[in-house]
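Have a look below at one chain only, the form predicted on its own, in structure tokens format.
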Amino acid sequence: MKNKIKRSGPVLFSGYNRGEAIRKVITMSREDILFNIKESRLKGRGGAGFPTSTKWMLVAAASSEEKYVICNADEGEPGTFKDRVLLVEYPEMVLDGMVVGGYTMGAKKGIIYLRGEYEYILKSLQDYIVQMRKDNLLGKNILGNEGFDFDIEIFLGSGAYVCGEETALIESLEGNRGEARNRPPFPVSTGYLGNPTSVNNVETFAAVSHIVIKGGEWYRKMGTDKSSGSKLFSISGDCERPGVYELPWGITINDVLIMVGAKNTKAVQVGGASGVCLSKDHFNRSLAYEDVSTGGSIIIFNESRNMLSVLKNFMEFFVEESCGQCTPCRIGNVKLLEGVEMLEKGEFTFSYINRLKDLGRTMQLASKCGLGQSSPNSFISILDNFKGEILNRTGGKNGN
């Protein structure tokens, strides 16, 4: 990668005093807060990488009596568990970041959309919110500032992967089936209950708390020119030291493999099931928005793994999790899974597999939401990067 990595100490895993960011913002103008976030070049940490300052500015500028700040804690991507760590061990950074968002955008209500499988976290978060209210860090006239009203409630999801997409999440909050909305309009103008809404990832709010304290310029000194700051990575699979790591954007996949004690690595799945699967030829690539972007999942496979079995597992997941609303995703994922099963049996033609890859590329363009747009990634990347291994094992018929 051409951009030089700018290294520094930890950000999210560094010291943070509860309520510190809230106490700081009440001494600042909303314009200064937005400028700091813009200067930091912080992008959404859920995977989409949309500039946080742009989203907040649009909601702040919206003319509405009701605005909402939503924390997307629907961490459903396979191989991702960083948000869980933040919510369990560092809730002060996340919730303080939400309060900062409420103050900056003029919202009085915040909602944490918590993944259904994380129900065991619910009680501790509720207790923490109660304590924040007692300490006047939530509720009416926060820290004695007249008119600074903001409160947070928690909504427990039902385990639907598609609700990680922000408009499907909003539909779920409103009591409807979790399905993506047509866009435009976008949530920043017409979101929860038809009001301007900012939906941000757990990690994004945690980063905001630090940016408020230390400034956007400080944050931009880490990472690369196009990918500022640090990133939390959920690293799992065939390695000696799995876990959640905070690393600067721009680090290479090879560096990560050495750090976690991965040996005889055959493949690395970057971005979870919806990400891309890279072979050894790509291990010198960088984890950054401008190279290999990811919401945080890194799954490592060693030489003992059957990549066709890995692919089948991913495609079965997407067939199960598709909401069925749009045809490219509903039918396309089934067809891709059928292609994997044909490969398993050796009952395929090369031309048909190529047509399925073309179908996958069509799904990436024509699907309504991120699920269908990203579900073909594994199919295409595994067949491209591990073609020799798969075809040597499965054979295949000649002809069209």
Contents of the next structure:
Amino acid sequence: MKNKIKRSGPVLFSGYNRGEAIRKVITMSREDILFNIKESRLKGRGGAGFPTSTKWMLVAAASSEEKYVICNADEGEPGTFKDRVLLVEYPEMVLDGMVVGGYTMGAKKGIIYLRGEYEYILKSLQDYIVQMRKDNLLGKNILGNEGFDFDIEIFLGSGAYVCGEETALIESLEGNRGEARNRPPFPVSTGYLGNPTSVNNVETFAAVSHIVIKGGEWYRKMGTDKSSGSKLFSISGDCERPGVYELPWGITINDVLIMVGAKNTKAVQVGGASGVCLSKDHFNRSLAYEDVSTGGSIIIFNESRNMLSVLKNFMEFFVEESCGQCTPCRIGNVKLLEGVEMLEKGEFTFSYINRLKDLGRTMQLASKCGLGQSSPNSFISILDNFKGEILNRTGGKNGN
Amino acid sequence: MLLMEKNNLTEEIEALVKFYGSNRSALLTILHEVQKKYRYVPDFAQQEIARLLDIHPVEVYSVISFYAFLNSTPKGKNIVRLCQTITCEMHGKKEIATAVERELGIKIGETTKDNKFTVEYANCLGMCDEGPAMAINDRVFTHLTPEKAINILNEIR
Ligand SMILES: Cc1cc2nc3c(=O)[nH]c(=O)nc-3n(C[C@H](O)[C@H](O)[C@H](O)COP(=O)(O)O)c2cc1C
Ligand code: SF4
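Go ahead and give the structure of the form predicted in complex with the partner chain, now that the form predicted on its own is out.
First the chain shown before, then all remaining chains and molecules of the complex.
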């Protein structure tokens, strides 16, 4: 798992000196920091794309004594691994971003929710935290600033994808089953132990570290009007050079395919199992919030792949990972999987498949959290975009 | 469970509660610690944790049953988790699984008679660019071939 390639990119992979962002923000007012983040138009990198400045302003404005900054390192979306790369290779960027969050929002405690699958990173992160305390980048009166106290602890998850959803994550931290909460109230007012809490993705914190140093306006110059800055993409599947890439928003899927050496590409799954599956006629579209939006997972399928078995793999994932709390998701995903199995055997009617697509649309509306709201995306997009192959059963093999 | 073992377990859990606190939010961390040592959370431990955190034992069981990585039944000394998600599937998960099943003489989901290995499927391990991947306890192995996977198991055995 050693770093094989020298990473380069416009922001996150451009180089960063540990502690730099913290040294910078202690010379700034909270308003100034928030203004810069607002200027940058940074949106959350965990997938939902909520403006970071809005979230931070709400927590900063809350009058509670106790507030929390939580780093969501539950990275469970199939095809996503960029947060792992950040935590292994660039912990300073992420943890400094959390300290900046603590300073800006007036929180004294930070928690990293690290997925159980990444337990092997725990030790190096803990060692790094100890080092930060020694260097007074964490702890009391950080860098000699009277009253600027902030510390970070790590909480290990236990193998549940839904715990990446921020309210399920908070439930899990509180010692409960990771079942999503009703929203509102939102974590910004009623989060961990009932206190104002900002939950942000690993990459969001890393981006903040750069934004406070170089300014919001600088960041906004990259990317597109509605999707500012750069994004980490986790690219896997049928290509010569899979891995994590930092790219400006707005790049087309075609350009990505060329860059990673993908040949004879039939389909690209953008956004992981909960994202959408695109066929060739969509490859000229761009990766951006306003076009094809994503938390960064890109999975490439070449002509030899059977899209129905791809879909089956996704639906099995959701059946296993649904927390079972609400009916549309608990039952709906099972029904969609059964539909895939009918298609596999060739025992289906077109009207039933259409009804399943309607069921999918109902799930998108009626499920309680993002898991059930997005799990039908693959079902619907694969059946729409690969109709010929699936309904006429002319597909390829999936390596098994 | 023998009385002495029970006493030991009680003492260990008391120490954990003392260290991590008796708040409900300490529950998962305490469960992790118990499991790290025993590889599952025995019934008696569940009851003791419930008593010391002042919650109902069913609450403890309910939490254990929710999380894939927490067990209420004994597991092998080494827990092998094969990634079953899409890119690992595309790159040969099935061949790895078959080789492991044959070599250990068990099916996925089972534990070997000598209690050395439990083999399970896991969802995305986040190693999609280096698949097929598997985790053994808290170590991760990537770019597997059936042969490489078996060699790794034999080294650990
Ligand atoms: C099922 C599900 C899983 C999620 N998993 C993650 C995750 O692993 N990491 C993450 O940062 N956000 C995840 N999210 C999104 C979070 O709920 C939340 O929006 C995010 O952590 C906010 O951080 P951001 O604003 O920096 O993106 C998930 C959402 C859902 C519905
Ligand atoms: S949508 Fe699914 S995961 Fe979310 S609360 Fe409902 S059952 Fe649970």
